Each structure stands twice: as C-alpha cells, then as structure tokens.
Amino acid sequence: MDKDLHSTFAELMFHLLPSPYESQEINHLTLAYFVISSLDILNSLNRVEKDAIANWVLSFQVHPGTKADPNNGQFYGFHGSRTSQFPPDDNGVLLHNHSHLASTYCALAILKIVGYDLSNVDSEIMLASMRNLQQPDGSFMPIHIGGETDLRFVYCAAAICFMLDNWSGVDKEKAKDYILNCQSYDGGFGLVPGAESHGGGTYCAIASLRLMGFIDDNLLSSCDSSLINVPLLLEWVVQRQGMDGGFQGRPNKATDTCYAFWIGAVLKILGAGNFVDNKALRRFLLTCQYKYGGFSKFPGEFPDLYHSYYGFTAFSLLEESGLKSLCSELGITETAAKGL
C-alpha cells in the first residue's frame, strides 16, 4: 500500500471535496470523519490544524434553551451539516432540531481523534435526551422526529456513551435484548429482528455488545454460548471471504472493499483474526487501490471517501507497516480511543 499517496489523497479531500459530494452535504460531519480518521490511521494528522477542526465540529452541537427539558422528546446532539442547522427563535426556543445519532457519533469520534477533551462537551443534556430515542424493544431512532430503527443506531448510541464514559443515555439491558433478537438462524445478525444476516449489521451487533461490556476480548477463549451462538456466528463470518480474497457482506454477493473492515473487525473483536487469509485479502485490496490514491468499492473503479476509509482501516487490521493500530469496536485508532 502506498501510504504517502493515500495521505495526499486524504489531505486533498480535507481541503476540497469533488462536486459529486454536493448531494451529501447533509452528511458533512460523516464525510469529515472519513477524511480526518483516514489521516490519523495514515499517521498524517499533522497535515491539518487540529484546533480548527475541533472548533468547527463543536459548532454543530445543539445547545437547547435555558429551560430545556431533557424529557420533551428532543435529542440534543450534533447536526450533520449547516443545512440541517437552524437558529433558535427570538425567545431562544429551538424550533427545528435535527441533531442525529450518527452525526453525534462522528462528531465525538473526530473530537477524540484531534485530542479534544470530551469532558468539555455538554454531555449531560445530550445523554439525558438520547434516552428519548430508545424504543420499548431496545432499538434506537436516529432523530427525534421519527426514522427507522435498527442496529446501526444502537451501535451509535453505545459508541457515544462509551466515548463519553457515561451510560446514562442507554438502557443497556434493553439494547442487549434487541441485539440478541437480531441474530439469525445462520449465525449472523440482520439489521432488525428477522432480517437477512449482513456484514454491517453483524459488526454493529458485536461491537455494541463489546462496548457495553457484555462480551469480553478474545471471546473464543472464553466462549459463553448463553449470550450469542459464537460457533455459528464464526462459521457465518469466516464464509464471507471469497475466492478472490475479499469479503462480501452477504452470501451470493460480490466482494467489496468496505467489508474487509465490517467482517474483519468482527473477527478481530472475537479474537479470530487468524481465520483470515491475510495474503489473499491484501491482494484483493490492492486491486481496488487507485493509482492517484484512495480505494474503490470494486477493482478497477474510481475511489470514494467511504471505501477509501474502510480500505485504510482494513490495512490497519492487517497490521500494514506505517499505519496506526485500529480500535475495532470504535472505528478510530487505538491512540485516539485511549486519548493518547
């Protein structure tokens, strides 16, 4: 992997996104997370101004009025972009609050990456209001005005609480029960109960259980079958590596760069990384490496931020020389996760 070339690619994306990303402006914080975390993994965070990044991210936090009630159904997290950020009315009342769980996860992750002290974030109202998003079945909506509920947002809630070191925003037992209800007959996890097993859903399930403390590191050495069916899960996950060395997200689907993280991280959390054919995976990833930097979804295509980021995380899991180690369950580097 050409680390210097990828660092230049990520730096260019930091300063100016290509025009096709205009339609993704609503996800501006998420795009920033991909770029800034990429630079960190590539050991190139010195190319950007960290204090300026922290101030920019903090500008997206929702600050309720002085009489805000955390039980009023609102969620006081982070907006995903300027287009979803509206000023309060003349009386200081926030009429249009579009803060989102995924944007809040990305915001806190970026702040940890750049070394910002999260104790300075107004987390009390954030976590108290986050409980408004948890549903009776333990799942989470991403935004207070409605939306789909699935494992993605359970993961975001768990990661937010873990990074803030405060679990008051989640009923962990309800969340655990919801996750367990998502394990399918074949061992993988669907995004919702009864859905087809999926690589991303399986990652969200296992990473959430790990963050909440329901499963330990290296689960295979202390297999507790009363919580999840680990042998069946492991069989499903291992079968996702294709003949070309890449990973697929579901059976009978094409291998894809991003699943080298979604599946590879699950194996890492389970303590089963030795079940991966690392040489074959590396060969596949290199076929998706673009000559000017970044990674594509499939071999021979143009790169994009999403697959570039998960290409970098995959090489970190493969312990590529010159890259920082990854905290698999948080999706950021170990140094950022530990606040080093």
The other form holds:
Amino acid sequence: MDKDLHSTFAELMFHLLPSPYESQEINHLTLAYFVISSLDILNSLNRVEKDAIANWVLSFQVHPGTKADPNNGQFYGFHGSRTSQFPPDDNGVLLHNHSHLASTYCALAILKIVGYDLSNVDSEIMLASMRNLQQPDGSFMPIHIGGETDLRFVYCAAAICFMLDNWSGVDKEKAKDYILNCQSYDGGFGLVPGAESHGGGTYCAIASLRLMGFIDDNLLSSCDSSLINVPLLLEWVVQRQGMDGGFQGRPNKATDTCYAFWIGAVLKILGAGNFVDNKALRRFLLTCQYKYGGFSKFPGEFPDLYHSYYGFTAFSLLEESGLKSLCSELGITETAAKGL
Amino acid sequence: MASGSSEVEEQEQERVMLRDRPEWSDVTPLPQDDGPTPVVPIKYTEEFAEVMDYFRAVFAADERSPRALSLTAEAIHFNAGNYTVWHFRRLLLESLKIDLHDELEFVQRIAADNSKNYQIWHHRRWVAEKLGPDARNAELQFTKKVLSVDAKHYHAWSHRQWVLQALGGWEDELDYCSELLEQDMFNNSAWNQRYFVITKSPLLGGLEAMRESEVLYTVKAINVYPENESSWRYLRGLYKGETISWANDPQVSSVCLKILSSKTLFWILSVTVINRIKTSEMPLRL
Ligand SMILES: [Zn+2]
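The structure above corresponds to the form predicted on its own; please provide the structure of the form predicted in complex with the partner chain.
What follows is the whole complex; the chain from before opens it.
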C-alpha cells in the first residue's frame, strides 16, 4: 500500500471535501471522523492542527442549560452538522435539538484521536438523556424526533459509554437481549431481528458485546459458556472471504473493500484473525487502491471517503508497516483509544 | 402538486434560484455559521447552500405553509439523508392535512433516484403506520417493485418484514419467496425471507410444523446447486436448536452422501459433515 500517497489524499480531503459530499452534509461529523481517523492510522496527524479540530467538534455539542429535564424525552448530544443546528431564541432557550447518536459517537472518537481529555466534556446530561433513546426491546433510536432503530445505534450508544467510561446511559442487559435477537439462523447478525445476516450488523453486534464486557478477548478459547452461538458465527464469518481474496457482506454477494474491516474486525475481536488468508486479502485490496490515493468499493472504480477509510483500517488489521494498529471495537487507533 | 414534487421535476429542466422567485422574496435566508475555523469543510454548490439557507429560515420561523412543504421537497432532492428536513416535512404533512396517499407517491419518486437511504424508508414507514392496514397492499407492491430491480435490497426487505408484522399480508409470502428463488437460487435474501416466513407467519404453524416439507424443498435445491452456501445454511437453520435430529435425519445424510459421491467436494459440505459428526451420537458412516 502506498502510504504517502494516501496521506496526501487524506490531507486534501481534510482541507476541502468535493461538492458531491454536500449530499451527506447532515453527517458532517462522520465525514470528518473518516478523514481525521484516516490521518491518524496513516501516522500523519501532525499535518493538521489538533486544537482547531477539538474546538470545531465541541461547537456541535448541545448545551440545554441547567433547567433541562433529562426525562423530557430529548437526547442532548452532538449535532451532526450545521444545517441541523440553530441558535437559541432571544431568551436563550434552545428550540431545536437534533442531537444524533452517530454524530455523538463520531464527535467523541475525533476528540480522542486529537488527544482531547474527555473528562472535560460536559457529559452528565448527555448520558442521562441517552436513556430516552433506548426502546423497550433494548434497541436505540438515533435521535429523539424518531428514526430507524437497529444495531448501528446500539453500537453507537455502547461506544459512547465506553469512551466516557460511564454506563449510566445504557441498560446493558436489554441491549444484550436485543443483540442476541439479531443473530440469524446462519450464525451472522442482521441489523434488526429477522433481517438477513450482514457484515456491518455482525460487527455492531460483536463490537457492542465486547465494549459492554459480555464477551472477553479471545472468545474462542472460552466459547462453551458463551451467550451467542460462536461456532455457527465463526463459520459464517470465515466464509465471507471470497475467491478473489476480498470480503463480502452477505453470502453470494460481491466482495467489497469495506467488509475487509467489518468482517476482519469481528475475526480480530473473536481472536480468530488467523482464519484470514492475508495474502489474498491484500491482493484484493490493492486492486481497489486508486492511483491518486484512496480506495474504491469495487476493483478499478473511483475512490470514496467511506471505502478509503475502511481500506486503511483493513491494512492496519493486516499489520501493514508504517500504519498504527487499530482498536477494532472502537474504530480508532490503539493510541487514540488509550489516550496516548 | 400538494406534495411539491412536481415542481421539483419541472425545475430539473431549468432550475430558477430561490432568490429569483417572486414567491420567496419576503424570506431572508438563514445561512449556516461554521465558525471561525471550519474543519473538513465541504465545497458546497451555490444551489445547495441556497436551498439549505432558505430551509433554515423557514424551519426557524416554523412556517407551516404549502410553499414550505415544496421547499422540503427541494431540500430532500439535494440531500435525502437530512433528518431535520424530513422531520419538518412530517410536521407540515400533519399541519396541512395532506392526503398521505400522495406522500407515498412522493417517496416512490425520491426512492427511484436513491433508494439506499435510511431516512426515506423511515419516512415511508411513518406514512404507512399512519395509513394503517389500508397501506398494506401499497407497501407490499412498493417493496416488490424495488426488489424486482435489486432482489437483495436490504432496506426493502426490512421494510417488507415490518409490513408483514405490523399490517399483515402473509398469505402469498412463501410463494413469493419460491418465485424469487426460482429466479435465483443464490439469492440469500430470499432464503432469509423464507426462514422469516416459516418461523413467523401466523398461518403456517412455525418451524416444527414446516420442517419436513422445507427439508424436502431445500434438499432439492442443494441437489441442483451443491455449491450454494445459502441453501446449506438454510437447511442447517431448519434444525435450529435440534442438533440430534439434524445429525440423524436420513434426508440430510443422504444429500451429504450424494454430493460426496459426486466428483467435487465443497467446503461447505465438509463443514456440514464435520459438524454432523461432532454433534452425532452415532458415528456417521460415510
Ligand atoms: Zn462497501
């Protein structure tokens, strides 16, 4: 992998995202997370100004004021972007709060990457109000005005609590039950109960269980007492590596760069990284590497930010020299996760 | 007209900027403030920035008007994932008492461009929920249409499962799965839906009642394409929680033997055999 080329690509993205990304403006913090975490993995974070990043991220946090009642049904976290953020009225009352779990996860992840001490984040009302998003079945809504509930937001909630080292925002038992309900007959996990097993859903399930402390490192050696059907899961996961070396997200679908992370990270968390044919995977990923930096979804296409990021994380899981190692369950580097 | 989408279509020919439209002359756009040090800025097009600035002004003023509704349609056209816009649209649909059947058509048109977007499906569900059982056929038809273009469309399948559970319509679902599998035996989404139907349909009596006929169906499918992972996993799923009967069912043994005696040895089969040997009380004679 051409590390310098990719660093330049990520740096360019850092300074200006091309117009097509405006359609994802609402997830601006997520786009920023992809760029900044890319620079970190590529060991190139020294190219950007960390304090400016921290201040910018913190400016998306919702501060409801002291009078806000955490039981009013709202969630007070981070806005995803400027278009959803509105100034308070003349009396200082916040009329529009569209804090989002995914944006909040990305905000905290970026802050950790740039070395900001999360104990300085005002997180009391964030955690207390996060409970308003958890549903009776244990799943999470992403935003209090309503939205699809699925494993992605269980993961975001778990990662937020883990990073803040405070689990008051999640009913872990309920979340666990929901995750277990998402394990399909074939061993993988769908995004909601009954849905088809999916690489992304399986990552959210396993990473959440790991972050919540329900499964240990190297689950394989202790699989007898496990909550989930580990042998069936492992069989499903291992078989996602295709003939071309890449990983697919579902059986009988084309292989795709991003699943090298979603599936690779699950194998890593399960302690089963040795089941991957690393050489073949590397060969596949290189066919998706763009000549001017970045990775595409499929071989020979134009790159995009999302697949570039998961291309970098995949190379990190492959222990490519010069790349920082990854904390698979948090989706950031080990150094960022440990606050080093 | 009420949903504002026909306006969008006309404007695609030659779009007039909002500032040049007389009906918007009384509105002062509310620009977004990205602070003194924007990070990872996006190179907005002029059209995008303008639509969102007008949207922000109208939303902040909480203007519940037909022109606001049509503005949400324009904003959705530019960024279909913007949940603030969709949220305001739902408030407007309620305030203006719009016929929600028109809204289903609007969603269908938006989905034609970009159906892989969570907000569109969330909105669709909101509308269908409001319409209740009335919406059942429209929703089953809509997902069928999406699936006729992409038979593995994850959002469409999720929506369809929700429709079946919330609004009903199970009668033809098993036949629909068979139809899709006939078109493509390798369609894992259709196998998954089949499993969903036989375990969840109130009309079929559950997994236990369906096992025998489903094993027969699946063994046939495996004989046609022994390399198909989906059918093998489905077969295994039919014995969920029943390792003993899985290990002893003569139908499973015979399909394994038959495939083994043919020239090619498939990985999935060897896993199945090993798994059966492990879980079997009696050694499997091969
Ligand atoms: Zn992908």
